[in-house]
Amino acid sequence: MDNTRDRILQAAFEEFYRNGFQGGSLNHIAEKSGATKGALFHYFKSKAELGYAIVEEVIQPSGNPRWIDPLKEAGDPIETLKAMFRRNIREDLASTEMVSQGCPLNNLAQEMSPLDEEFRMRIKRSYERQRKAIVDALESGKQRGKVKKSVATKEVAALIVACQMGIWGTMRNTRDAQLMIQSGEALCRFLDTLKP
């Protein structure tokens, strides 16, 4: 990718993360990236197109190591899911920015999905990828005897992703670390019920 385009994407991500998509300023993005507004519009025809690129090229790839990649080789998907939630909660509580700003994808989902169908579809695909990774890991876990055969994996995956969205939304809204930890531990106890 072109270095100017990369700088614009990074500056846009930071601007939208701090101020929301609607409140984000293209002038601030151009200034922070060291690009002209003309250069910005050379790479992205509109603010919306820039936002779509943020979802697909910045937010989604940054979430893969946290929420998808660990599940690909999970010998025990239940323990892997529990470890992922505990690690990500711990790391995010240590980040002042994450505590105050919340999850970038969840923020955009809440702000833009009701307003822009293209945003909604891109965000939906991102969450679908995560649910599929969970379903695949749980199905594989069933074959290895790590997950009850009776587990409805699609339903469980939907619940896990919804819990994730809620836990991270709670962090942003309450800034209560203990509440986030308690929610994560409640989810981990639920995951334990899926073991044979």
Given for the second form:
Number of protein chains: 2
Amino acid sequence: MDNTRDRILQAAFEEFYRNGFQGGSLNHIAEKSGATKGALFHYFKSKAELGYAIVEEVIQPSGNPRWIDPLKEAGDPIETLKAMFRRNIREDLASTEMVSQGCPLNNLAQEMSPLDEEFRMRIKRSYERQRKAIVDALESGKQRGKVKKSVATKEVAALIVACQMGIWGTMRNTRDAQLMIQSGEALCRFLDTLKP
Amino acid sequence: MDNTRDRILQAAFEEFYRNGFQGGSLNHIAEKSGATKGALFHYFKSKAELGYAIVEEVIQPSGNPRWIDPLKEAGDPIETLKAMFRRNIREDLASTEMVSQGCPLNNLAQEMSPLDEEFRMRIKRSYERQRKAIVDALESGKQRGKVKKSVATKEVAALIVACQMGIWGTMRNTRDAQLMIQSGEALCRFLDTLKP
DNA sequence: CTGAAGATACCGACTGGTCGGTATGCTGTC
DNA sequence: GACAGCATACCGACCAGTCGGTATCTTCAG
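Coords for the form predicted in complex with another copy of the chain, given the form predicted alone:
Complete assembly follows, chain above in first position.
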């Protein structure tokens, strides 16, 4: 519908993904999107507002099919989690950009959380949704005898999300596929210990 | 010994810790350290060189007593790892700056790895040393019957370091002590599963 | 069907300020 | 007088953001 706005959003996402939010330039974004500074500030009243829009309109929607939706299927949550991690690791290792740039949400989280409360809260909500999806899947798995009753689901979900951030963060620094696969497999073995 | 240089290093560490490397200003650093830009460029020929010096002369040395040295004691490596994590979590939760700013090495790793190969390699080496220390401790634990022989030590070390990055990264975004303790405890339970 | 009125969607030159970096000068010590 | 250890003044590039203006589309009265 709103073509210019969408082009700006997409160009801004790429610019910030590559250079960070602080390092990203609105001039570059205008240039790359084919729009002008005037158009940019017509749709977003500040650089920060543009950043918020990227979190909510670009990054979050793109994360759902990878990290949230798979958990809704009613099979074995542990096997689902393992498959989800293995698939996302495999997918991202195939993308040279992902290997060197890591996870866009995590990047913004690390860069902007201490600097801008609005960023922090929006990103926090995003991770909370993911943790909640994991807790729900594990709890429902308990009911169906797929997960040990003694598992502290909140703790486990916190650890899994932390692992995810850490694994993708490690990839960004090391660019070592082996290391990413290794830590993914170790996580899978941890998940196995949660089975009855 | 070299007092002005040290003051610049310390001020630069704080500036970059708070604002990121790209966001940090050499003017602020000169001002805060009481030195001038002339002095700054006398000791460091560029902003990048100043950053490298911080990694190797400020951040890395400060990480050793927290993350490497404890692993050298010859007791039970799993209990040592658990105690190390619990202690570092407790310590950092007590520091409001750590809670909101996270781990300085991880911050630089995330921000600078894709932008500067020199940064990336220096930081990579730092994390490799940590992984190696964990592998060595676990292997030596195997020998002494403290760790299951079947444990894939490289994989586990990769996961532990990733967890560490993720837990501290999560803290930076959420500022939620509970969440940090929860994921720490979940990690401890995972470590317990490595015991014979 | 016409046309005035207003809203929306841009355009791009411009501004004040900050940035990393440099050129040059001064000062004390050996 | 040579040289380390600064200090000061300054540079061009770049930055986020502004502003006066225009072109086009929507609305609605006559």
